[in-house]
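Quick heads-up: it's one chain on its own, the form predicted on its own, in structure tokens.
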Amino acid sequence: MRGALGGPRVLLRRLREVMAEPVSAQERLDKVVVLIAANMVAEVCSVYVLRVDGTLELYATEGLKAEAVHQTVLRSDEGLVGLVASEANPINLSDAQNHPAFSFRPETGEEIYNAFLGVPILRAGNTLGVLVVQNRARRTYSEEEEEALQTTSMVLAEMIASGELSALARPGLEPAVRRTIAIKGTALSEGIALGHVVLHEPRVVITNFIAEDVPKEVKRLEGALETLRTDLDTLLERGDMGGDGEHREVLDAYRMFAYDRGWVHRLEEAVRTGLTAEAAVERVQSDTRARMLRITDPYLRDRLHDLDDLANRLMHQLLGKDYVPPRERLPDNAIVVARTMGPAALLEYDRKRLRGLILEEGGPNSHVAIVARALGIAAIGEVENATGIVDSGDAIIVDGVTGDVHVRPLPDMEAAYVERVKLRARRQQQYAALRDRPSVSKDGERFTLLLNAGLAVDLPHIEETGAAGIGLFRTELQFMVAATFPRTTEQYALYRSVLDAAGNRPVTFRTLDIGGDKVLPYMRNVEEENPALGWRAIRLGLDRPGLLRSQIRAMLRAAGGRELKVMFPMVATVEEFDQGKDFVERELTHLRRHGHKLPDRVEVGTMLEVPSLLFQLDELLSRVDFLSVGSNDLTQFFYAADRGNMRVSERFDPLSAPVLRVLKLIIDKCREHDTPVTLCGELGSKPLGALALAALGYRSLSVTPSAIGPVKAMLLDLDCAKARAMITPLIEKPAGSVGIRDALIAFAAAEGLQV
């Protein structure tokens, strides 16, 4: 380089001396310009900063006109420095003013040069704004020149960052990296939240930039790297993830990117700059992120997540942190931003202190949207970059009525919303009111409104809600919060609470439902290819027996004196069934023989989730005493469509003549057999939906807590003769015909009903 101060490492150290002066933000950015133009031996160097207008103002220059500083504005598609931040690349020319992108602004002097070397300032990806060099002579600024601007660019990211800059800005024109950014997303869990940001996996914070000393830093990052192989190399070795498959071809290309000696080079590059180790990792994985943002292949925008979660491995890594996050610290009205979630990871947090969930991936039938929903707290997924654009302790807004993220939301937006949260609780206070309204139509049909619940702190919601009993208690969710495995004594606490705030309502249990994407912590996770349609729930339990007889014994003994309610999910088979019953019969023979008090009544029932009972529902209905409707599976395995991944997840609609036709079929085979039948999926908690089931006959619904209050108030206006009339025409012509959900929503309309 032709540093005639000494390079790079030089003038990191002096920069991070100007840092330190007790200086104006001004005078601290003149005096970076100028130490910047004297190593590079340019005879300008510029400051652009981002606007939250979307322009680029000149804060700062050695060279051209001073008089331009702040006077200089111009479009981020406009001119070198425009094209530098939009594309978040640098550019490199030896004629700049015969560049088609060139643009001339007289006030700032620069039609002399021709020289120019652009590199866009980067953080987490986000362009900040562009660092400039020119020269009158026509040069190439070499590779190694290239890269000292991009490195100290990222002392400039961090002083854009830190707010230092607003000061100098006018009223609505500050640096963009505080700006309010409104963004859409897909809504998972209905609700509204204002709270400040906690980051899942918060970005590791870099205090130090500048290496003291290059080789020991070189040295850091080969220890981190080999550490970092190490461990993944022991991943794939393991015994639970041996076999063929697409998980082993998916963890393979993970670890190749470790390996990968384009990463690697580029890392050992930026150290030789004179940066940290951890400094290194985080300005190539920036430069990285911004470029792979800009792609639209879905493939490759996938693989920036692989980059994304080794480089927070590899800082933690140099660092000494732990890679898992601590839980316990929220803030009040914390709302958790993450790039994806299970359901456990969720339940982790502190419930009194969550109010909302923002998501880069993750569907509305996802499990983790279920927790959600289950945990009352508004939730919105599909939100692009959204760990990116946001800083832990930011201002942020969830509408999870919309899907709209507000980040440091305008005080006039925070107003607004505050107005609607008051608006919602007053909406609330009116469902309240019909709290102990029979739930009648208007034409005199008695409807039976039940609560999914999971937790303990969930039963208070009984009460709140006046819900008829418990349709579905999800008893996995107890296994998933716990750091060991519950023991019966756990568990027979835990559902005799239950059964006791229920009074004499009934409380229908569901056995463990894990597998697939609900993992618990203390047992061995087998790696399958199809989890969704793999080793969990029943199939599981019926296994390992030991697990599913000690929880129905918990369950038996916890309901001694009263009636209880037993479910299995997930049943294929009408044997599999019957093994399950006798599981339940033969502890009722153990609890018997030992003095142990046992249920007035037991009745045993089944989810119906797998599309091949539908087949096997005469044999079925003669053996259950109650079937329970999973619509959500249900729908999933019918359509063959992971509700899971947002890609086909919207593509079939639960409100379509095929899963409406099936919905009706096991409705009137229920009748048939003179056997109870509730439907306990997410279709029933939509007040369209509702109406939906209402018409089709079914008369038991098992509903989110706050889904009882719209849910109740729609079927207190229903004449569900005349739905009854409007839909089964629909279902009965040829699929695809009709979009019946309009039909829905017009004859609501007509009806006056709150869809």
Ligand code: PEP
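Since the structure is predicted, the reported quantities are computational estimates derived from the model, not experimental observations. Positions refer to the first chain, counted from 1. What changes on going to the form predicted in complex with the ligand:
Figure legend: rigid-body motion between the two forms; of the candidates 376, 721, 52, 425, the hinge maps to 425.
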Given for the second form:
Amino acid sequence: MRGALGGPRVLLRRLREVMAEPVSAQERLDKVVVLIAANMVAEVCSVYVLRVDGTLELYATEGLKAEAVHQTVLRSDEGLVGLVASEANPINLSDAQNHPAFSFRPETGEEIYNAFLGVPILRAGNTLGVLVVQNRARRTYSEEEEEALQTTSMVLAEMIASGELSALARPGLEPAVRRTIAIKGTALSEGIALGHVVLHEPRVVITNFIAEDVPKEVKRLEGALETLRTDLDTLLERGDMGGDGEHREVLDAYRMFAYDRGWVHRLEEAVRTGLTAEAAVERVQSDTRARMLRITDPYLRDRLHDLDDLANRLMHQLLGKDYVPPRERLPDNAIVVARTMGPAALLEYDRKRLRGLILEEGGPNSHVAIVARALGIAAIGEVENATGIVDSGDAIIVDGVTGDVHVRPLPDMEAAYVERVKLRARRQQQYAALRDRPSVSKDGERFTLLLNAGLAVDLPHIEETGAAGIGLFRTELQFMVAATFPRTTEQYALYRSVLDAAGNRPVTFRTLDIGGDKVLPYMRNVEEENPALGWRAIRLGLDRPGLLRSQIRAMLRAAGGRELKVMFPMVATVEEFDQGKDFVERELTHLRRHGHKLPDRVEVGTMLEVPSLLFQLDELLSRVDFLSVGSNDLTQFFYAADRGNMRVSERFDPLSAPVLRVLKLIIDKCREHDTPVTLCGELGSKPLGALALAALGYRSLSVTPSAIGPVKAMLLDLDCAKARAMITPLIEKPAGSVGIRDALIAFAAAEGLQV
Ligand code: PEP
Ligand code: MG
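The structure above corresponds to the form predicted on its own; please provide the structure of the form predicted in complex with the ligand.
Next comes the full complex, and the chain you just saw is listed first.
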């Protein structure tokens, strides 16, 4: 390396010695800057540390005036140092003084230096400070020198992250690494949880940064890369990954990254500078993460995610750790933080200890969110860089009501939340006290409050909440959490246990609703441009009759001697309903012929979630035994807005005239035909949504278990006639989409309703 004495390897060796010396933090830091300056033949080497107040404090310098240390403090956007920090990018200039961002502090004596090289001190994509070298001469630092300085900055990152420097700070102005952070995401599942962070894919902690034997480290890296590639080849060559299509391209691209020469070259270079193989991986990964934060293009972000994921695998490989960690050692009050997660993964955690979930991606209608709600776990999605800002074991608060996350909260905040938890617990007690009260409104209207369920874990909720039954049993959840197709006997066993748990309360089973975003890992994926509009639910059931037939048989047998209600998801035409019903009839005939005990009564209905059915209501309602409105999908298709994509799903308010007019049309038609109707979408699970539905005339709602209490409490205080009088003119008004939500909130406030 040009300009450096002995090269980065020597420097790293020396730094390792300094790290091991039993000296104070300040002395260690002072030695570090002297070493770097000497090694890089720089007249100045300085370390700026980002503080909790967002400013950058000079912590050590060789070359600038010593009295400036701990005195010079820069705003995070001030000067070149601020620019390095805010952009998380190196700046390399031969003539710094002519750069528009240049500014100097007289107390440092910096004005005589022309050449400037500053690199961010990064850890997991977060900037912790800035490391700078300067020279008087207008020289250009080489790329190798820039690389070397970035490598060196890792040692400082670990020093800052270890908390060692906090002893040098004034209270309230500590290094930002341990600062308290408040961030907001999207509330996915109500509840408040205080606990400690568990990273879903735990970041491995590197303890050994500096290579003792560089050729050996190069070999280790090569060996790990080789194993990584072979593992990936085996994984992707397996039978269930076969076939062409987009998934194949994505997987191949992922595998190709393992051979990507640029990536491998960067890793090798980092090792050759004297880092251990794992430190080299982290070094390159830090760069990738910093880039990921700046890039908004979804395609590029995905690619960087792939690289990041690959680096994770490689790191686990090098350290001999499982890539998917064993989950048995959870702390009490675990709050799991993940980038993304499927519904099955959440179920693998020990539910007795799991309190909360935070995701970087995932909207309220994602299936992990539905499972979180069923489990009663506070959950928040769309929390940017959540995994980057927390460390395992950090104290954390999840407010699943407002979407607020508090990382490493201050004692005041914690105390306030402990109070809120107590308050909520009191409210829960009030709801529990309502358990046996009939759901009758103030003006005597009777309501049926049912549960949405899908797994055995939901069953105790029937008793706990005093629900009138199960209005929607999502049978696909059993399939989604299984490793292979559940056999008919397993389906039968689950359905039987559901009916047993319900006793004489009704249960409505929905046939498999898979496809779209509900993917079965073991089923061969059919690649489609638009899965939500594709081959899913009843469509798949009718085209692959074996699956539907065996499921219906399992239901009919489980309900022997009792009542059974079956409905089909995603029905778009009356004919599809007829075909589905035919299956039921044929299975009944089959069972009868074979002498099985039949259900006492079978009702067959359908979900209404595809808008085309709105224009077939008369034909449909004369055929079905009951109707269930799936407002989640109905709203998605009605507005042509993906329910899982927060950019578009939140643009359209279900509490606006177009949706409410549709919902009114449905209830009016059902009344005309005397067809029982329930609404089972999430709209009914919110007291405000339930208020609107009650006002439109809905009397049966199937809601998430935690919503029974709040919805019932609201209904008991509601005057339905008054609510109807309030809402009717609003939805009939020509420009009626404005302000219906606000009008409902105002009505609730005036009537003393808790919404
Ligand atoms: C709906 O679409 O409203 C519904 C209840 O079904 P799911 O959320 O399971 O798609
Ligand atoms: Mg649906």
